[in-house]
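So this first bit is one chain, no partners, the form predicted alone, shown in C-alpha cells.
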Amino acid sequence: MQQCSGGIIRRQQHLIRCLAVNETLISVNKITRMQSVMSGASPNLEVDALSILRSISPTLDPNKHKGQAGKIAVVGGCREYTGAPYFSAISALKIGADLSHVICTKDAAPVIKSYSPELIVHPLLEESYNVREEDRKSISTRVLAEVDKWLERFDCLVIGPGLGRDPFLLDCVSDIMKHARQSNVPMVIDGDGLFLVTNRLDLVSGYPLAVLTPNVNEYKRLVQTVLNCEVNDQDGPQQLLSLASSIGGVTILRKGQSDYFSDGKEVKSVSIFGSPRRCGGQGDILSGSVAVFLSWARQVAAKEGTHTNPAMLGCIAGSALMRKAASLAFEDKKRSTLTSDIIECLGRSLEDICPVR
C-alpha cells in the first residue's frame, strides 16, 4: 500500500512539472509572438539581400577611370555637427565610391577637412548668424550657383547629416534639392534633412529617386504629418506602404531591429546580421552606403535595361552591408564598439559577401 501511494505521488509530481513546463513554453511563445509583432518582423517579406548586393556591385576593371564607380556628395555639416557628414562621406569611399564630397558651412569645413584628406570639402553654406538680413537673397543665389557647378557631376546626394536646423541654411538646402530633382540626381535624406522634408513634403513628393531613412522618432513624425495618425506596429508593413504611396512613391527605409523598405508598391525587409550596440553615427554610415549602392543600381539598370527600382535595391544592399559591418565590429569590440569601428569593417564585409574578381 505504501509503495502504491508513493508511486501515485511521484506521478502527480511529474504531471505538475510537465504542466509547469508547458505553461512556461506557452508564455515564452506568447512573448516571442508579441515581440515579433512589435518589431514588425515578417519572414515572408525578407528579401535575399546578399544576392541583390552581389548583383549591383561592380567588378574592379583596370580599364575604368576615376569617377565611374560613383561620385557621392553629402550636403551637411555646421558649427555644432561635423562628425555626421564625415561618417557618411567616408563610408561611401570605404565601400568603393571613387570620389566623396562634403558641401558644408564655412565654419565646419576646416574641421571636416582635418578628419581626412580623402574628402573633397566645399565650404559653401552659410548660417543665419553670419548673414545680414539685406544680404540673404544675394548669398542664397551665390550658394546655389556654386553648388550648381558641381551638381551634374554627382551620382547621388546625401542630404542632412549634421545639417542643423538653422532657417537660412535649410532654405538654401531646399533650393539645392529642387535643382537636384530637376537634374534627376538621386537623393538620400537623413537626419536634419528629414526634419526639413517633413515640413516641406513638396521637395520629394512624387520623386522616385528620393530615399528617406527615418529612425523611430523621425518615422513617427512622418506618419503623424502625412497619414495624420500614430504609428501602428501591428500592421507596420501596410502602414509603411501607405506612407510611401502618400508621399508619391518615394522610397522609405524604416530603420529598426529589422529594416523595412517600401516605394509605395511593395514592402521588403532585411533582418540578417546586426548588432545590439547602438552607438550614434550608424545612420550616417547607412546613408552613405545607400547612396553608393543606389548609384551602382542605376548603372546596372541603364546597362541591362531592367525596370527594378534602383532606390529599393540601394536601400536593401546598403542595409545588409551596414548590418554585417556592425556585427563584425561588435564581435571584436563588444560594448566599446564605435561608429569608426563599424566603418573599418565595411570593406571586409563587402569582400566577404562579394569578393573582388
Ligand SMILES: NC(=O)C1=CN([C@@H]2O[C@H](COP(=O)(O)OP(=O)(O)OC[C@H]3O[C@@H](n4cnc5c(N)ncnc54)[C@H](OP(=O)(O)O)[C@@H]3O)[C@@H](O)[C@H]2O)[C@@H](O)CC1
The other form holds:
Amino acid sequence: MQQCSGGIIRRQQHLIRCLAVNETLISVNKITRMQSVMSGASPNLEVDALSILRSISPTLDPNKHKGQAGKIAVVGGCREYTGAPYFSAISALKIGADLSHVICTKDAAPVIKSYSPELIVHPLLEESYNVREEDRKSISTRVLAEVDKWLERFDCLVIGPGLGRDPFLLDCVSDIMKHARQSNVPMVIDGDGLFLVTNRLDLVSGYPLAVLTPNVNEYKRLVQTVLNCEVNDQDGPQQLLSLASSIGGVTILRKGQSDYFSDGKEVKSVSIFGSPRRCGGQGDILSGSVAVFLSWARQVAAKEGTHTNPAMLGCIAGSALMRKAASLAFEDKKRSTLTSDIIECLGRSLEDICPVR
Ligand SMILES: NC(=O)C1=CN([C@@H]2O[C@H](COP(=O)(O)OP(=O)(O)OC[C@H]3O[C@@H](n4cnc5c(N)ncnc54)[C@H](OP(=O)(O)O)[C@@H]3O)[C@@H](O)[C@H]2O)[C@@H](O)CC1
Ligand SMILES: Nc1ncnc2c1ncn2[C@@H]1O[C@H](COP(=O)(O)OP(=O)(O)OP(=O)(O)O)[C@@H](O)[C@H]1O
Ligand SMILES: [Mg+2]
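Alright, leaving the form predicted alone aside, put up the form predicted in complex with the named molecule.
Every component of the complex follows; first up is the chain already shown.
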C-alpha cells in the first residue's frame, strides 16, 4: 500500500516537473503549492522561501573584510564519521561564509584536513578509548580552554554532525554548549548533537538561538522524551508547535518530504521539490546551510531592527537552498546522485535564486 502511494506521488511529481518545463507560466510557488497538497502538507503553512532567502543574503560588497560574511564552526567528527562534519563545514563555505572551522577528535582531524585545505580543523576532542580515567578532568578542562579562545569569534556553531556517542566526548561538548550559550553564540544541533540534547534538554531549553534539525528518528526520540507520546502525523504541525514550545521556544526544523519549522509561536513549511534520492549526508549540508543563513538573518535583524525570528528565517532559507540543489543534482546524476554532487550544485542554486548583484 505504502509502495503504491509512493509510486503515485512520484508520478505526480514527474507530471508537475514536466508541466514546469513546458509551461513557463507556472511559477515556482504554484508548483510548490500543488506539491504541498499532493504530499499532504498544509498549503497555508507554506512560506515564500525563495523571497526569504533573497531578503537575508548579503550583497558582495568590496568594502567588507574577511569574516563579515560569516564564521562558522562545526563541532563533530570522530573515529567513525569524518564525512558528516566535512559536508556541513564545506557547505557553509560554498554558500558564502568566509571561514569554516571543524572542531573534532584528534584521530578524525588529519582525515578531515585531507578532504579540503579550505577548512580550519582543530584536533581538540578526545574519546574515552584514548583517555585514562585519572586524566579525564584535566583533559576536559584543556579542551574547554582551547575552544574558549575561539568561541566568541564564531557567528554560529553546528553541534553534532559525525560527533559519535562516546560519553566522555559528549560531556566535553555539553560544556562547550554551556559556554556558547553564555556568550550568546547561536547553535544548530544535528545528528549526535540531538542524541545528546534529547537526554540533556537543559542545554538548550529556553535558548532562542538554538535550532534543532531532527530527521525522522531524531524527531521520534524528541517527541517521546519531551511530550511523552508518539509522533502524530494527523496533527503534525500542532505537535511540532507544542514540542518547540515545551523546549522553551527553541526553533525546530523537522526534516522530511516537506520540511516543517516552529519556534513555539508559529509553524511554517517548505515543500519545494527536492530529490527522491535519500543518500546519507544531505542533512549535514542542511545544518551548514542553516548556520550561514541564520548568521545572515541576525545581521539583517541587527541592521534593520526587524523582529522576525532569525532562527526561523535561517531554517527556511537553508531548507529551500538544500532542496533546490538536490533537485539540480538529481536532474544530472539521477540514481547515482551523492551528497558531494549536491554540494557542487549549491553555488548554482544560490545564483539561480539570488544572483550576485
Ligand atoms: N558520511 C558520514 O560520515 C555521515 C555520517 N552521519 C552521521 O552519522 C551519525 C548518526 O546519524 P544517523 O542519521 O545515522 O542517525 P539515526 O538516523 O538516528 O540512526 C540510524 C540508526 O543507527 C543507530 N545509530 C546511529 N548512530 C549510532 C551510534 N553512534 N551508536 C549506536 N547506534 C547508532 C540508531 O539507533 P537508535 O539510536 O535509534 O537506537 C538508528 O537505528 C551522526 O553523527 C550523523 O551526523 C550522517 O550524517 C550520514 C553521513
Ligand atoms: N522524503 C523526502 N523528500 C524530499 N526531501 C526530503 C525527504 N526526506 C528528507 N528530505 C530532505 O533531505 C534533507 C536531509 O534530510 P534527511 O531526513 O535525509 O536528514 P538526515 O537523515 O539527518 O541526513 P544525514 O544522512 O545527513 O544524517 C532535508 O533538507 C530534507 O528536506
Ligand atoms: Mg543527520
